[in-house]
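The data below hold one chain only, encoded as structure tokens and taken in the form predicted on its own.
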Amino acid sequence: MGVDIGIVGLAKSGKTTVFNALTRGSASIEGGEAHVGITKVPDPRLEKLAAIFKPQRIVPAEVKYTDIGASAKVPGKEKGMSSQVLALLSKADAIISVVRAFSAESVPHPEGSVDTERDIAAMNFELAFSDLAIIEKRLERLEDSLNGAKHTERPGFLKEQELLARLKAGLEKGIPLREAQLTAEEAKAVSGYQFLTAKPLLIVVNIGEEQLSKAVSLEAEFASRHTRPKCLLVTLCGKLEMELAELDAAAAQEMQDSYGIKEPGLNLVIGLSYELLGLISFLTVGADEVRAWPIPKSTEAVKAAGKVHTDIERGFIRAEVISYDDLMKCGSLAEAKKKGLLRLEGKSYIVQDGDVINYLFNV
């Protein structure tokens, strides 16, 4: 499963700087083009497994970040997001909204002042505005369809009309679709629209170096107001994180220590992204490779097998499973088998984070 996350923000918010920090990239902060970068998901378990199995390669899970080229518009002054921005965002699994908290005379805020709360509200409005536009267009078409609908078609149209009208009323009250109380059937019915406020949202408050000493209290303050279902918030200094991403591991650690940074912003953002998307990783090991595979929580073993290869899912016989912790204690699969810790699981087994799995199959 590929993870695709779109990054948006108002002009001068530092969204491209944050993108560069997350992808170790060097995209220009000038101009309006989109940038795409692939990030390897940090997973210390892979290196430790590699020490045991001596594979030819280590393959971490990956996250694709797309820095949406055109900055979001200031509500009330320009007409919403462009079709290009909306098309890119609609493909994303989750959205990162970068909002500014840093002050810099050399980077004047388009509104003339730095107001993080105002900018969070502005970005939320932009996402909701896009969804409202889609709903209103669809409601107009449904009205036309109902006028000439056959008797057998009317119940379906009316049901969709009622659902969209309910979602529209919620959006107009400031309730994003990710917080709407939907049945499984209703969620499936609206999934094809790729509504932006239905996607998990991570708000990244971009602070300045002078604010690092109070980063924890700032994060707690903003999070208390904006952490909601499928919506989390984190503070980081995009400029500093981009500088750290350009250094080798030793130099980066030294710089982190000097600033009192306990964990790189890359790790924080990826961890929160996984949490928002409800993802875990299972692991495969062997002489050829040691690899992490991201899957949704509660995935059955047979479905997880399909992530490795569709043939394995189709010809699934059983899965040999051991937890990462148990394998590390044993030191080898042979020892784990001797101690009875290597289990045989069937198709319906729910894969857990850190499970090391060997699939047995026949096609």
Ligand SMILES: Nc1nc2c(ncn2[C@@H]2O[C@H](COP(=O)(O)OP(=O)(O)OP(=O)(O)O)[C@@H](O)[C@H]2O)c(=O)[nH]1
The other form holds:
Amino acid sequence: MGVDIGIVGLAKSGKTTVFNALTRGSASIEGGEAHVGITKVPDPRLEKLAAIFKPQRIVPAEVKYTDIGASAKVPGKEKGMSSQVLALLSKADAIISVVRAFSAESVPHPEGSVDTERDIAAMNFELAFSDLAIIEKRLERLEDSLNGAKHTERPGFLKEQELLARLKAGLEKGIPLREAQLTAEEAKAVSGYQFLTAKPLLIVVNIGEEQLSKAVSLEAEFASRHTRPKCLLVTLCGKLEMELAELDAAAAQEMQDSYGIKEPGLNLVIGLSYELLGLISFLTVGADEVRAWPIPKSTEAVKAAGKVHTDIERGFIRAEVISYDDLMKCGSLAEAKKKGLLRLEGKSYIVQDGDVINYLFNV
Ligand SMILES: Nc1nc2c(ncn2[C@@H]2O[C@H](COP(=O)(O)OP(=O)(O)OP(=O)(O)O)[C@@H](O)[C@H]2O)c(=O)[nH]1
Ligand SMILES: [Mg+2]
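Having displayed the form predicted on its own, please output the structure of the form predicted together with the named molecule.
Below is the entire complex, every chain and molecule, led by the chain shown above.
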């Protein structure tokens, strides 16, 4: 499973800079085309396991970032994102909204002034506007369908009409769809629309180097206003993070220390993306590879098996499970077995973060 995160923002907010920091990439900031990059999810457990199992390779989980490559606002147009931006965003599992806080004379803000609060609101509005347009179009169609509907079709159409009208009213009051109270059935009914405000959102406030000393208080201030269900906010100096991403580990650490950065932005954003998407990792070990697999929280063992291979899901017999911590305490699987810490779990076992799993299956 690939986790796919779309990066969007107003013109000159630092989208490409943040993308380069996240993917250790060097995409040209010239813009125009979309950039796609894969980031390996840092997981210190993999190295520790590799020391025990001496595998041929270590395979971390991956996150795919797409820098849409265009502003979320079409120049000269009051509102509305281009179809290119919408197409890319609607495929994403989560959205990163880059909002500018840095000032730079050489990079004029397209609106004439730096106003982070205004731009956060503008970005949220752009996402909501796209959803409203889809809902309004569908409601018009439903009206037509209802006119010519058979007796048996009417209840279904009416139900959808009621639901969409409710979501529309919420959006118009500024309530994103990720905060709408939906039954499981309703959530399923609207999932096909790929509504943008239904996706988890990470607001990245892109601060300048001169703001780093007050990064913590800035973040607390913005976060207090914008942290909501499935919406988190982080401040990041895109420019510095991009420079950090180009350095080797030792030089990066030194630079990080000199600026008082606790955690590289890359790790921070990946961690928050995982949290937003409700993802955890289970681990597999062996002589060939030690590997992390991202799965949504509350995934059953048999479903998780399907991530490794569909054959394993189909022919699932049992899962041999040990928590990472228990395995590290024992030092080897043989020792863990002796101590009775290797559990046999069935299909419906709920996989936990850090479970080291060996699947028993037949095909
Ligand atoms: N001083 C300063 N400049 C920055 C910072 N972040 C980005 N920039 C600069 O701002 C300009 C725009 O950054 P980009 O990353 O290209 O922004 P973008 O949102 O991708 O821009 P477009 O794709 O053209 O809309 C570049 O010249 C960056 O070097 C920052 O934190 N401080
Ligand atoms: Mg760009």
